[in-house]
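Let's start with one chain on its own, the form predicted alone, as C-alpha cells.
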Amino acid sequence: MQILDGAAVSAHIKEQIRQEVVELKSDGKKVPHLAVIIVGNNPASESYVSNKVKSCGEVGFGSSLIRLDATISEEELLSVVNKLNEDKDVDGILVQLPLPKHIEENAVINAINPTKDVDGFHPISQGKMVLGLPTFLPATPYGIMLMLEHYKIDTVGKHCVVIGRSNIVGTPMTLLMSRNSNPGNATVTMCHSKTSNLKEICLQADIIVAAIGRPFFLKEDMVRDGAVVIDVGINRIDDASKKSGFRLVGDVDFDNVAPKCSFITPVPKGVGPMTICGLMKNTLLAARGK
C-alpha cells in the first residue's frame, strides 16, 4: 500500500508553477491575479480561503481576498463580481461556496465572467468540458488527474467507479476519467446515495473516487484487493482528545480500507492540497490567455 501524498505532489506542481511565473515576469508579461470572495465567516470556508491565498503567495500571483458581510444582498454581492469582472488586473475570480441561503449560488457563478471561472463551474466551462473543449476544469477533479499522472497510476481500461454525482466533483471526475487521454480511459460507473447495489459495483472497481460527503463510508468489505482509493470527503467529527474539538475525517474508513489498497489518499494532505493546485493551474491559464 502506497499513500498518494497530496502535499508532496503539491509543493511539486507549485514549484513549477512558480518557475513558470518567473519566466513571466523576466519577459515582462503579466504575473496572474487571483480574486476570491468569502461571504461570512464560517469556519470551513475560512481555513479554504486561507489556503488559496496562502499559495498564490508561494507561486507569485497576486492576490486579493474581499471579505463580505453574510446580510449583504445577492445584488449587491453580484456587483462586487461584476467589478472584478471589468478589472484588467484580475485574472481568475473565485466565490467561496457555501453562500448564505439568501443567495442564489447559481445566479452569483453564471455572474462570474467565463474567461476568469478558475473554479470551472460557469455553465460555459462546464459544457465545453463536457464536449472536451480547452476550459477551466472543475479544481478537485482537476487536483485529482494531476496526482494520478504525478504517480503514474495506470487508468486505461481499468473499471473506475465514483461514488457522487455533484456538478463540483462526481460528473466531472466521471467525464475526465472516461475521456481518451492520459490519465483516462477507464470504464466508469457513477454512483450515488440512490444506488442500490452500490456494495457490489464496489467490488468490481480497479478505482474508487469517494465524493458523496459521509464520513467513513466507504467501508473495508466494499473495497476488493489493489484497488486504488482516492478519498474527496472533509468532514467534521467530534473529538474531545483535539483542542478544537474536532477532527477532518473522509468518506473512507481509512484504517481498515488502506491495508487492501495498492495507493490511497489520506485525509488531511490528499486530495485538499490538489484542488488547490488545480485552482493555480487555472489562474495561470486564465493570466496567459490574456
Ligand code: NAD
Second form
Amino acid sequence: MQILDGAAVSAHIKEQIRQEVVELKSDGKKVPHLAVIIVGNNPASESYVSNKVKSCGEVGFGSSLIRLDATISEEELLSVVNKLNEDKDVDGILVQLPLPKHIEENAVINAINPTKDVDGFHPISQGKMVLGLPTFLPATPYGIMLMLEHYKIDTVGKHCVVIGRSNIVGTPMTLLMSRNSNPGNATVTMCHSKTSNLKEICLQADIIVAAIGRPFFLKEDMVRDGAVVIDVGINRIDDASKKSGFRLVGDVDFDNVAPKCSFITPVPKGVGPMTICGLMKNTLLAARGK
Ligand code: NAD
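Got the form predicted alone; could you also share the form predicted together with the named molecule?
Full assembly next; the chain just shown is listed first.
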C-alpha cells in the first residue's frame, strides 16, 4: 500500500507555479492576483481561506482577503463581486462557501465574471467542462486528477466508482474520469444517497472516490484488494486529546481500509492540499488569459 501524499505533491506543483510567476515577472507581465471573499466566521471556512491566501504568498501571487459580516445582504455581496469583476488587477475571484442561509449561493456564483471564475462553479465553466472545452475545472476534482497524474496511476479502462453527486466534487469527478484523456478513460459509476446496492458496486471498483461528508463511511468490506481509494471527505469529530477539541477525518475508515489498497489518500494531507493546487493553477490560467 502506498500513501498518496497530497502535501508533498502540492509542494512540488506549487514550486512549479512559483517558477512560472518568476518568469512572468521577468517578462514584465502581471503577477496573478486572487481575491477571496469570506462571509461570516465559520471556523472551517476561516481555515480554508487562510490556507488559500497563504498558498498565494508561497507561489508569489498577490491576494486580497475580503471579510464581510454574516448579516450582509445578497445585494451588497453582489456589489462587492461586481467591483472585483471590474478590477483589472484581480484575476481570480473566489467566494468561500457555504454562504449564510439568507443569500442564494447560485446568484453569487452566477455574478462572478466567468473569466475570473477560478473555483470553476459558474454555469459557463461547468458547461465548458462538460463539452471538454478549455476552462477552469472545479478545484477539488482538478487536484485529484493532478494527483493521479503525478503518481502515474493507471485509470484507462478501469472501473471508477464516485460516491457523491455534488456540483463541486462528485459530478465533475465523474465527468473528468470518463473523459477521453489521461488520467481519465475510466468506466465510471456515480453513486449517491439513493443508490441501493452501494457495497456491491464499490466491490467492483478499481478506483473509489469518496465524497460524501460522513466520517468513516467507506468500510473495508466495501473495498476490494488492490483498489485505489481517494478520500475527499473532511469531517470534524470530537477529540478531547486535541487542544481544539476536535480532529479532522475523512469519509474512509482509513485504518481498516488502507491495508487492502494499492494507493490511498490520507486525511488530512491528501486531497485538501491538492484542491489548493487546482485553485492556484486556475488563478495562473486566469492571469495568463488576459
Ligand atoms: P455534499 O453534501 O454536497 O454531497 C454529498 C454527497 O454524498 C451527495 O451527493 C449525496 O448524494 C451523497 N451521499 C450522502 N449520503 C450517502 C449515502 N448514504 N450513500 C451514498 N451517497 C451518499 O458534499 P460535497 O460538497 O460534495 O463534499 C463531500 C465531502 O468532501 C465533505 O466532507 C466536504 O467537506 C469534503 N470536501 C473536501 C474538499 C477537499 O478539498 N478535500 C473539497 C470539497 C469538499
